[in-house]
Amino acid sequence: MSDYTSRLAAFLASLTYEQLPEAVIARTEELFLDWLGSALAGQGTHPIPLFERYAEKMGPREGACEVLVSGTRTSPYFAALVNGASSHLVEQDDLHNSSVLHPATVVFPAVFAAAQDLGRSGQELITAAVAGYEAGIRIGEFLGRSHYRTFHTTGTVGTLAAAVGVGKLLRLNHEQFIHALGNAGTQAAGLWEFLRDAADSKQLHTAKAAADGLLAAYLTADGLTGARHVLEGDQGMAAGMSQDANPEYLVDRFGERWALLETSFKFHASCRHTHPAADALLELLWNEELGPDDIQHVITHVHQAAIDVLGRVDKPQTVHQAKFSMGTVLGLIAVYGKAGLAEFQQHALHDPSVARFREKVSMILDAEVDAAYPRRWLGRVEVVTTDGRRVFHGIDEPKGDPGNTLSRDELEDKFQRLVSFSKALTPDETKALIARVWQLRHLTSVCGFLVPPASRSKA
């Protein structure tokens, strides 16, 4: 057996801040800001208060680690748990295309909590986050498309990505990283079945991935051993969770390819599988000067994973489930010109114009789009107008992709919209926190990172 896990662990153990290109450091700061905004946007919205109450009941009343939505402090495990749940709620956290992994929502809750617990610097947090991204993305690619059909990759692979990030802060060596991966991998879980019932389990996936990854790293540092081949072994993750695993992805171009730079920011507040079609429809409506009443039918040409995930939702029952409804997302785009947090909150479930448009939308499998996925998420829409015309439009890089990314100004604007939505921070606190993130690499400690919180109503 080629020891792919050992080779991955060797890279992780040897990674230093000094090895990181400037572009990687700067992008990590941008991803951190994006994650903070997503986490703060979840304040007070179901089911996040449930996670807060659980942490209050089961965890300590005081600690070094900040719970972002409440401004309280607790242990690293429970801070990672709540912050992991809240940052995946509004569907604005980042995504890496080819691994189909949301890295921020599992890596940052874990490394932020551990860095505060251990008194680490901004540079150490950045290095830990990069390690988590690089490992998580490669493991997601290794498990392949078949894994994603049943398993929510962010829940499964996220556990290992979180463990790796925390392992860097604990200064694990090569051998310990092997065990940390083993201890994280044996806990990896997360199934897509929740979507069919509009259940809340998606937040449990990211909460547990972040917290259990942290648990795996801390226990490993204290001497707990794990499986040496949890990824590629005969009874490892690939054997039980994939039909197309390729271990070469685990060792892909260490130090040459920085997978973190390939991560996409989310522009629309919905499942990422809806974004290519949303962007294509938005451009088509603009180019053709069409309104929602001018359209008889919209056919979206999609990859199979979009059908697997979005096809579970017919008539959405909750705002969160609406974010996985292609028809609802495109209805918001057609009627309101955007599918942001406010549009979902106010119009996704009860607006008759959005509901009517939802019924006009269908998905079909497109061979070109499916062949490009997951490395490229192509958007292709075909519109039949009420006067009988057929209009086709396509986009190759959705807004937020590396080739069509968000600038720092746009990221600041997105952050402000996120915290304004939940009223988590005042405008002055928001500006101060943005400035602090842009200085992350210069901070000698990330303890007490948040500016003093505004008066926050606790649900």
The other form holds:
There are 2 protein chains.
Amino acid sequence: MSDYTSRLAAFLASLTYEQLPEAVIARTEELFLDWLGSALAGQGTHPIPLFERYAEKMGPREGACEVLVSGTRTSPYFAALVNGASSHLVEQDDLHNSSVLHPATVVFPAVFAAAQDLGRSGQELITAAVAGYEAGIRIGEFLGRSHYRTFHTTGTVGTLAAAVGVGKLLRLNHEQFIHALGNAGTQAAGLWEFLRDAADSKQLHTAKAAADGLLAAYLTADGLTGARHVLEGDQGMAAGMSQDANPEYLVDRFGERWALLETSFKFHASCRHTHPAADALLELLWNEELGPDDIQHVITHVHQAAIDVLGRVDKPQTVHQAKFSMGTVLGLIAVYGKAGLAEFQQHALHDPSVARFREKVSMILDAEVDAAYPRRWLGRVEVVTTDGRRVFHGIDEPKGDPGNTLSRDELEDKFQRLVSFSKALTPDETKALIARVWQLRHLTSVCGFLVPPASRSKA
Amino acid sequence: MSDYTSRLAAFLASLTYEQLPEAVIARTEELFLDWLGSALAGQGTHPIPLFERYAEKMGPREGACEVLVSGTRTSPYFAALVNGASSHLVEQDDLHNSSVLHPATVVFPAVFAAAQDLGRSGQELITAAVAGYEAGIRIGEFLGRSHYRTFHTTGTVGTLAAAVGVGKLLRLNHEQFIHALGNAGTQAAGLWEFLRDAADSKQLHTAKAAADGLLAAYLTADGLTGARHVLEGDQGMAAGMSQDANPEYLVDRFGERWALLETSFKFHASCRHTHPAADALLELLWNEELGPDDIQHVITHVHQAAIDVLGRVDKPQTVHQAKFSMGTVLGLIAVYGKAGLAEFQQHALHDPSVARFREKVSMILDAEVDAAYPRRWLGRVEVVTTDGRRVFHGIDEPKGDPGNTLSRDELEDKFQRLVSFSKALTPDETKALIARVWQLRHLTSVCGFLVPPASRSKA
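Could you give the coordinates for the form predicted in complex with a further copy of the same chain, as opposed to the form predicted on its own above?
All chains and molecules follow, beginning with the one already shown.
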């Protein structure tokens, strides 16, 4: 057994804001805005009110930490819990491809709560989030695909990512980071079994990962010791929960590779397997100046996993299921030019023009697309027009991926759509919050972030 | 996949106090007293004050639920957390052999907190505890020995056992018990990796199991759905965390077999895996009239799990780690005739005669002992005396096991030793609390149990 956990802890302890490239700082602000939008979008939708009521019953009714969906305040544990639950609800939060980790929904609830509790600055919040992303992504890659088959990586690894972020805000040293990883790793949990029953566990997993990671970091700061090799040890996470773990991932290119920059924003509000085809169709319609009624048939050339996941949905019965219907997603794209939360809510199930388009869409396995997956998600569509033409179009990097990322304007637009979907904020509040996020690195304190005292805001 | 989880849930939902045999009721009162003693014995010892401070920081400063080590009150989540941590600290809490589960330290903190929160009676507390024991023991047996190799069963399975007990107090129905198991099972965590570092994770595991199980039950009662086959499903606990799971254990003889009655009280203050050898050595020394200096070498013939758990400890660095050192335990037995809390505190680390004896002790795997385990914990020791004799001795049921159990007098004596060790209670308080426990089934409310209002006590 080598000293992988210790080397990871050393990197985390030594990380400073000054080391971060400008691109990493800017992207962290963007990921933070994207996370805030996702968290606010969950307002009012089952099961989020259950977590709010639970926090009210079990936690204090006051504190420094904001619960985003309610605007109330509580202790850091319960703020992390509720914000962790709400930010994964609408499935619009970010994703890191090779680790299959959704970092924002576990890292930001924890570091946001702890930063408010501890009165930390925007720069410290940014550094803490980067630490959480860098650790979480490497640990997810380390545990490998066998882990993901049974365990919901965002739940399990998320506990460690959250602990790391909070650990940074608590200014843990090298030795303490080893213990924080130990204390978080031994709490890591989350099984995929709920999926076939469409149960509420996804929100429970992100809520608990954020809150338990925070708990691990706070107890560590107060002196609780943990296993020194919780990741790679003989009775550690990999031993119990993986068959193909590779510890070299844990120490991959510290300070050179910024894994946070590899994170994808979600653009469409649908299953990610539909995104490449949606992007390709959108460009094709634009280039060819075609409308939905100009099209006779759409053949999407896809990877096998897309057929495995999407092939089961014929005529969707629920909005959630419609997000796994290639025909519905492309119908929304063709008729409304986008497939966002509002389009799904209003048009996915009972809109005749979308239903008509859905019947025109088919999927076929494509060898080139399949060979590139999962490293690259290629979009290839073939359209037969009503006047008999046959048009091909392809995109090589879906909208939101690192090489085709969203601009700040597009992120603002997505944010506005997310918060207006749940009616969480007024337009004025929305503008003010966006402006505050773009000032994050200049804030001396992130307290009262949602409802700032006039005296504090530098924005 | 069969309907194992559902059948278990049906039994739990239908269980009533009236169904419980008198022996089960009486034993539950005894187990409750034993648990209270263990919880109070943890007062003031690291890391328990950390959990107290954490609860004060994160939770409310008032509530119906008593924190035993501090006499303060808080919400049920934090009472379960702190009482769960403290009741496993001195390693004197009960154990169920074949499931390798310590039921009291996870079930009682949760049901005690929930019963106080909900204003339930002593009979309801007893019924809830029985449900937690019956479910937890069967789930531990189901997950098997492969689970225990990497996972701390009391942490993982404890989460479900606690959820079941609290679910009874919340009066969940059959369908809700399925969801409660799902919501608890997907939070189940706890790795043995901490053991070689003598880290504080054992208390974290029991604290979190009790508190997370309570969280699962409360959220379920409010409508959170969970996986319907979290135990036996394709992506459930057994799939992810066991290689030898047998679901028939989950539905073993409901209403006929009372697994709670199979639980052992701990006599020595050490890891249970040392007890069979300790009892065998004690008898051997007595029979042969041997002292520690008459002995050249002790070979303990043990089951594999004893080697897995105890084999990590060479020279113990802390009192807690000494409880996992076979040599230290047998050294205390040989030199002082017992291995209680006081002996550990005073002699486990720096006593030269105990250290000398420790070096004389080795473990070897014994086929007969291993085959009987975990149903029976056989004690087999082989002693080589300084004058060259070789003496064998065996015991078939360690002190405290169901067939060799402690009487109420012995339990009261153990309780008094536990609370006087930590100075948690005065002699008068001790007597009053013991009397209250023996009246448990007659109490209309368990609120203010540690510090009862004069108007309430029927004792």
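Positions refer to the first chain, counted from 1. Under this definition, the rigid core comprises the largest set of C-alpha atoms superposing within 1.5 Å between the forms. Small disclaimer: the values here were computed from a predicted structure and weren't measured.
Once everything's superposed on the core, is Leu219 shifted 2 Å or more at the Cα between the two forms?
Superposed on the core, Leu219 moves its C-alpha less than 2 Å between the two forms.
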